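Take a look at this one chain, the form predicted alone, written out in structure tokens.
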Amino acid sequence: MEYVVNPWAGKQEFDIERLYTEFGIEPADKLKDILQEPPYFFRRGIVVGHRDYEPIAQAIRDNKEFHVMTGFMPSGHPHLGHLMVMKEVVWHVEKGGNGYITIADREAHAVRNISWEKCKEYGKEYLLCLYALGFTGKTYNQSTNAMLNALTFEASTKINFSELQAIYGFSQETQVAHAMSVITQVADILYPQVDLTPAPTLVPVGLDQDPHIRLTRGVAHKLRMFTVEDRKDHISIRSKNAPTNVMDELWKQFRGSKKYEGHIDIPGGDLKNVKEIVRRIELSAGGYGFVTPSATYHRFMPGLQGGKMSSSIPESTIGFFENEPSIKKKVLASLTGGKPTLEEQKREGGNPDSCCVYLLNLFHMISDDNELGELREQCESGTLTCGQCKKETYQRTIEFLLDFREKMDEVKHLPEEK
């Protein structure tokens, strides 16, 4: 049976080693050996899975440009599920990259029939807590950029409805607009290589998420003039209707070489030198010279009770400005992987993977490896109780979020300046 990922579902479980074999998103274990100080969430196996992160772990290692753009559906109010994505963001801003953010206004409404005044004030909410964590960047909404929707227009050109269909599922009762709404989802993606210039371009994004990856890293080599192929004993380069002149200027620029009826044929060359001029022709004669972004995809943080963390189930979710009362009764009452008796616990231990409480602290609350580590020894040995564990995790979470509102507090104008 065809797997379909729904970037839309409330919940859904993921067979990652199924994502593995059948869409070829690669095992993330060993991003952290690629990059010099790799962040926690590549660490602690939050983030597990990639497609070509190598051009953006280079960018990182030799200070070249890389873009790095997610975006935020604003059909409720941000919560934790949310804030890892963010940090992946920003990070990589930190290590050079250009931030880019949009907030996906029409995907809210074509898809959650969200007013377009709920999903400006949720979107400023999505950009405050950005720029609490120190995002620097570019944000927009969907609905306002027009050089994102002219790109929009020119992505639909390359995509069929068939297309949607197999990635999607989608069927004939899915509206227009939603299908727009992928749509411009994939100008999203490739609108930094438009709006600065053309450069690898990593999107930090769930698991969930893959399908837009997918078609999108398809358009963007549909929309190139060339393609460039290393056959071993030469370069090829194959026009995808490039005007005539283009291709004799093409061939202009590698000596030695031989021009046929649609193609070039280069005896040796560096792949990567190739493809750079190619790339630099094909922007000098008006083509978009894209770079086919990388992304990478992270586990989602599971509710307190379980599952995924959505708005859509409050009781699952710990929101930026929720009460104390209303945190204190969540996490005392969250899901563990305790046992059912105190006795079975501290003669048999917990095992964490399982507990709702113990991903809390991986994911945000412990930001120490050691201390971590602590933790999850002292849960399997049966040292800690869970009780024990849910009040010190509650006092943590209470920490975070009085931290995390003050630093909201000194950025509250950002958005509104947008």
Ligand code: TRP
The other form holds:
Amino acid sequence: MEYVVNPWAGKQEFDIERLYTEFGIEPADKLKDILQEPPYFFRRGIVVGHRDYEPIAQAIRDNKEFHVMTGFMPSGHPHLGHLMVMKEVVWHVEKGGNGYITIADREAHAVRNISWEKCKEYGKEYLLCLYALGFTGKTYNQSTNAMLNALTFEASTKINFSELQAIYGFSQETQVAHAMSVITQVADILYPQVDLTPAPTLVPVGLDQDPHIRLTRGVAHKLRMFTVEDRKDHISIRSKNAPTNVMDELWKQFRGSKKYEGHIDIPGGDLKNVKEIVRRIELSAGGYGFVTPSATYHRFMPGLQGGKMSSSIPESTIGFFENEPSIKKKVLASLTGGKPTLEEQKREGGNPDSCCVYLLNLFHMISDDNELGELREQCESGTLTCGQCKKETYQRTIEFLLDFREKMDEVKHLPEEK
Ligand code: TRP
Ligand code: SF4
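Moving on from the form predicted alone, please list the structure of the form predicted together with tryptophan.
Shown next: the complete complex, the earlier chain at its head.
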């Protein structure tokens, strides 16, 4: 059966194997080896897949320009389920990336029917969290960014209904605004390259967002004037919609090259170098010169009752502003990977990998790898009871939140200034 990933479905299990084999997402297990100091979300298998992460790793290693961009739909208050992607963005900004955050108010309005007023209010809360984590860079709302909307229109010249139907399962009944919000996201992802300069762009997202990434990578390619291909004994530059005078100019750049109808062949030469020259000429001729965007895909931290952490399931979700008694109650009542009786637990141990308490620690509450390893060991050997474990996890969570709130308080002026 055909496998369609729906970014707007509430609850989803991902068939990661099919995402690898059918959609070309690459497994992320090697990412920790290509960075000097891999962050914990690579070390601990939280990021499970990627597309084209190598150019990002290379930019980090060589201190070259790159962007990191992601977005948040302001359909409710931010909660712990949003923290992972925020940390991924901030880590890449600290490594030298130009940070961009979009508040997807168009999407929230079109798909979730959220009023513009509410979008603003929630949007600011997301930004507050990001600033508290140390984010620096640009932020905007989709609905009020004129340059973004011009780019959205341009992107829409390369997308037709049957493509939207194939990727998202859209039908005759689908609202046009829904389709427009999708194309707005395409523009979001390309925006840093228009706002600043063409460069590798990382989009850290959850697995559910891959359809948007696929669509955007296609559009980025279609909006180029040229494609450059390595044909082993020569490099071929093909014109897609380049004006003839730009073709001529390009031809002059490469001594010994041959110009044909619609393409130029260069005997030998360095592919990377040729790509850069082509990009520069395309830019100066008014083209975009996009670098195809990259993505990392993290898996979702489960809610406290299993399933998804989502504001529509309060008993599963920990809000950033929630009070202590309420959080305590939820954490102590959460679904564990423990055995039904204490005796069994002592004899056989628990199963941390299917325990949302363990995963809460793995995702956010224990930063030290050894300490996390110890927790796993104690759980599996049955020396730790779930009751004790939940109490300790609650303590860590509250400590984290109190500290986080203090940080939010220190930066509370920042979202207003934007
Ligand atoms: N669709 C995303 C979500 O539901 C939000 C979003 C909008 C986004 N634009 C983006 C994510 C650009 C990454 C990049 O959360
Ligand atoms: Fe989960 Fe902790 Fe129980 Fe292990 S001991 S199953 S980690 S709650």
